[in-house]
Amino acid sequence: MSETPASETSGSETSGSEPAQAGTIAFLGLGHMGGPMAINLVRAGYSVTGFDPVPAALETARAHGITTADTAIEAVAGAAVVLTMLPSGKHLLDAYRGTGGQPGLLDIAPPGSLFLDCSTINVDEAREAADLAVAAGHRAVDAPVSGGVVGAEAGTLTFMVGALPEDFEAVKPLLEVMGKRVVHCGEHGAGQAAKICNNMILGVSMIAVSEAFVLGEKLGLTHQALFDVASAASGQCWALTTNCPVPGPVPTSPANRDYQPGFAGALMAKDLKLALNALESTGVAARLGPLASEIYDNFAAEGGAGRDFSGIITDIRDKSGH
């Protein structure tokens, strides 16, 4: 990873460009999350052209204002910025460099443009990626993201951004346009890398507050009183005062909703494996990272791939004998 000092802007701080500096935004995947994004942009008085392999997202797309495309080539033709969010790293690797004998996304774009990922893929494959998009006359930030549907609704989504500091600069007023806070990671691949720590981090403190519920059951104690003490004390975190794995204390929380996401299991499960990925490529001696990924594999695997990832608690419960 660079070693350039990680920097940080807010959404509500933008740097004064006009949207017509972009030029048009070619939008690869319209999806749950990049559906809103993209919608953001139009909003924002931003050109963009969008394309997805889903027809009902197209149509979404189109009634608010995204011009559409019938291939991903003639959306990424003529634009300024490409912008993509897919399921995976051999997705993006494969549309970058183009399969079965089909140009790929670098080769028709024109020179210079702006290679903007936004998926979630392992660090390896966003620097590979980047590496591609370069030796091909183009620019290349990652640029996953943080906030869930919601926040790509509100533009409140956070940023994690490896890129040049140059090429960070020029990408920036667009995601303020999307997200609430942007975050300078480092290089190529670091905001990538910061994704996957942070999310470790996430998921192996659910899966300790949703055993401490477990435990306060068994020994007597309300979802409240135990909320209301480990809010205040050493055992605040994320997971217990925004996402609380139980009804009741944290009314906005996926529990009240009986664990509509959110933050799907699947997505965790996912998150978690590209962490395990890279604790294993880098050697670090880690315990409970690859335990989790582990645990939010086989929830997903028994029925959990579609509800909030804070439904472990009920994973949990039923294999307590609760």
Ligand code: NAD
Contents of the next structure:
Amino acid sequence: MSETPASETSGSETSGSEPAQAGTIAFLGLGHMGGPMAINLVRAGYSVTGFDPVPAALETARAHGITTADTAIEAVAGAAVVLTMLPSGKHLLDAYRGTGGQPGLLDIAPPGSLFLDCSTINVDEAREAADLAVAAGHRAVDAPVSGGVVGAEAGTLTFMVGALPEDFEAVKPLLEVMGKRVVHCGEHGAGQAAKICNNMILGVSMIAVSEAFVLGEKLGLTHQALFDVASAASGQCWALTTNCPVPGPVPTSPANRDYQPGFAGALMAKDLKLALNALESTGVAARLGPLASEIYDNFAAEGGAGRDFSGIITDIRDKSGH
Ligand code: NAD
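Show the form predicted together with this ligand, please, the one above being the form predicted on its own.
Full complex below, order starting with the chain above.
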């Protein structure tokens, strides 16, 4: 993490709807998250040229006023900002560098373009992408999100940003269109670092809360009794009080709708793998993070990929002889 002090803004504190800078935004990756994020930029008055290899994604984008390009290269030529929302760091680095002898986005974009990556990727990959962008004469920002598809559609995402201070200021108005909370976490890679540290806490705490509920069941405790005590005591956490893994105490939690996500098990498994990679590359003597990664890998592989990650409680219960 850098020494840049963390700072935070709220989208509701600014107009958020004034285009911050002239020039087109090239938006690459119009999937579940990128599609609605790009639409919100257009609604706020930005000029967006989008590209995605999936034709249906392009069709939806066009229906919402996004200009679409036939290739990523075409989208990026002339863009002031290159915003990416891609599945992985490999997708990002391949796009930046180019593959199969084709030029990469860094070769094509006008000098000084701002490369803004909102995908969730390894911290090391984010730093490598930023180094490549800067070496090619551009500016780089990593800004992964939390808030899911619902937050992307509503423009209420949280952005965790790794950027030089002047680049943070430049992207802040754009991020405030797509999100309600924008936190400057430090320099390149710090946004990804904050995201995986937070999600490691979340993965571990959901397992702890779920194990406690199953233990409570075995001991004859009602869900409500455990909730009433723990939610107002030292066991209090988001996994318990917002995303409670048993139906009843928190009516809006995914447990009340058969674990429809929410935050899918596959995404928790992905984020914990990124945390595991960072734990290994930094040599942190962590035990629960790697274990949580293994537990969510199994959960995703055994039918939990498309279920909310709080469905882990059903695995624990099944393996507890209920
Ligand atoms: P998605 O698979 O729906 O979208 C990714 C899109 O990128 C796809 O449409 C794919 O065709 C496109 N793509 C792949 N290579 C491309 C390229 N070279 N150029 C342009 N487009 C390309 O995934 P998503 O759910 O939108 O997630 C995107 C990112 O956001 C991931 O890194 C994910 O971890 C992160 N994220 C997702 C959620 C969520 O709830 N879905 C929440 C937080 C963060």
